[in-house]
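One chain is shown next in structure tokens, namely the form predicted on its own.
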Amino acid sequence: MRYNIIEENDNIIIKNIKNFIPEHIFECGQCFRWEKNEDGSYTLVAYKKVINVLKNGNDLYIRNTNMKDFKEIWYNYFDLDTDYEEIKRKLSNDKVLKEAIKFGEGIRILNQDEWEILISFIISANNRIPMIKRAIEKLSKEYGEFIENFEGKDYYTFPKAKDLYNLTIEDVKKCSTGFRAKYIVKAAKIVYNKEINPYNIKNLQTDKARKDLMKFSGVGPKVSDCIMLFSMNKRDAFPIDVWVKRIMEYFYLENDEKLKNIQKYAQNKFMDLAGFAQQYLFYYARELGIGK
């Protein structure tokens, strides 16, 4: 893809910039450090380093960074070679995408840190995108390493497994993860101790990759999902949960289906779209509650 980029004063600007709407992007779901402010920009964490962005009329605003780490880090992060527009019109030949996409236009698929996600989906089990980034960022000011004080705030990494696998189980509880402590424990060791690799995982078919992260106790069939569709570039991952269920009943199936089912049904119809086409059907159906 060709964007016209100025880099000027610690900013990057991407002029004219089209399918991409921060408020889509993170908030749909698919990411937790992230803090909105006044102006309507985000500043996030991610690859040890802390930007803020900013979508003003057509351009993009990434302030806290430089032309280098915006090659070598933000435009992968954002998915940038991607080619929307033709994702978009390939999904729009199904009548419900065709409309859900008008709601979530804005989305891009991030392409996040392979353990942060890991143990982020691991204590998303069950619980509130609030409570999420609450329990996220103890855990990296506890464990993580220092970055940098932006605008007032400290900011910290977040904890590699290396951090966090000799704690206890109490240790971890303390930073609001609730019964999901022993799942971020054991999955600390299984990585530290090279059982398994969760940076190896994405070169895996996607059925070989999901039974892989299904080894980690905590992680089931909507958590892997998760996982390889935000951070191991599998696309033809399909999440579902209780949002993506009543969608995919409301428009496409019988009630009550099981998941197993609507899952083989979603990676039939979508194929290596279906990541995209769960993101744009999730943020359909929770705007306008369909399916409550």
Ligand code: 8HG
Contents of the next structure:
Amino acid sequence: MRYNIIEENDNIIIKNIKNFIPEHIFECGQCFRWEKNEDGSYTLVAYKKVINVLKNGNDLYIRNTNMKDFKEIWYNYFDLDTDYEEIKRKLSNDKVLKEAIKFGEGIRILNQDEWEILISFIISANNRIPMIKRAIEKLSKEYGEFIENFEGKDYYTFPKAKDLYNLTIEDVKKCSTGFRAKYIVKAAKIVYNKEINPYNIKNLQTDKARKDLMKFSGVGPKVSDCIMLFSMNKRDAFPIDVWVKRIMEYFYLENDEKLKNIQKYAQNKFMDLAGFAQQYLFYYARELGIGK
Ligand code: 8HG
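In place of the form predicted on its own, output the structure of the form predicted in complex with the named molecule.
Let's see the whole complex now, leading with the same chain.
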């Protein structure tokens, strides 16, 4: 994709960017390490960096970065090589999606770190987004590495398996992780001992990748599909949580369908774009309370 990119001081500016609205990207459920500032910008921690993202008119400002990091990290992180115009055009043939896309027109699916997303979505089970964010922030502060102080606040990396594998369940519970603490320690042990390498799973086909992810305790079909979609570039994954179940039943299916049937229906209908469809639907349903 072609962009008009300018480097200025510690800023990268992309002029006239389309299909990119920070609020839609960060608040659509895929990502937890951000906070919204008074000026409407978002501060984000990922890949050992802290950046600030602001849409100013049609231009995007990524602050606290440089061209090297933009090319090596942020271009891929923000999925800038993917043509969202084309995806939206194809999905808009469906009239429900047409509305959902209008609502979340600036959504992009981020390419996040596999290990971080594995643990983040283990934490997401039976949890609410503000609580998930809090648990991840506490874990990072307690067991991650200090990155820098940015605008008065200290930022830390997400802890690695080596930082977590020898903790007690009680230690991890102190970070507001609840019953998921035991799954986190177990996953850290598995990865530290090289029984499963989460960075290799993305090379497998979706069905095989899902099976491998479900070897981790605390990872069921929904969590595995979130991990594949948000960190393994599997855009055919279709995670079904309460909101996606509601909206699928409300608009497309009879009431109270089995998850397996919803999954099959979505996979047939949206095919390789199922993950994108899911994200527009999740944001639309959750923000508007559809089907509640
Ligand atoms: O982006 C998401 N899609 C789906 N389908 N489910 C999600 C996303 N993000 C997210 O946190 N969840 C789940 O919804 C995890 C948790 O069960 C609940 C939080 O609102």
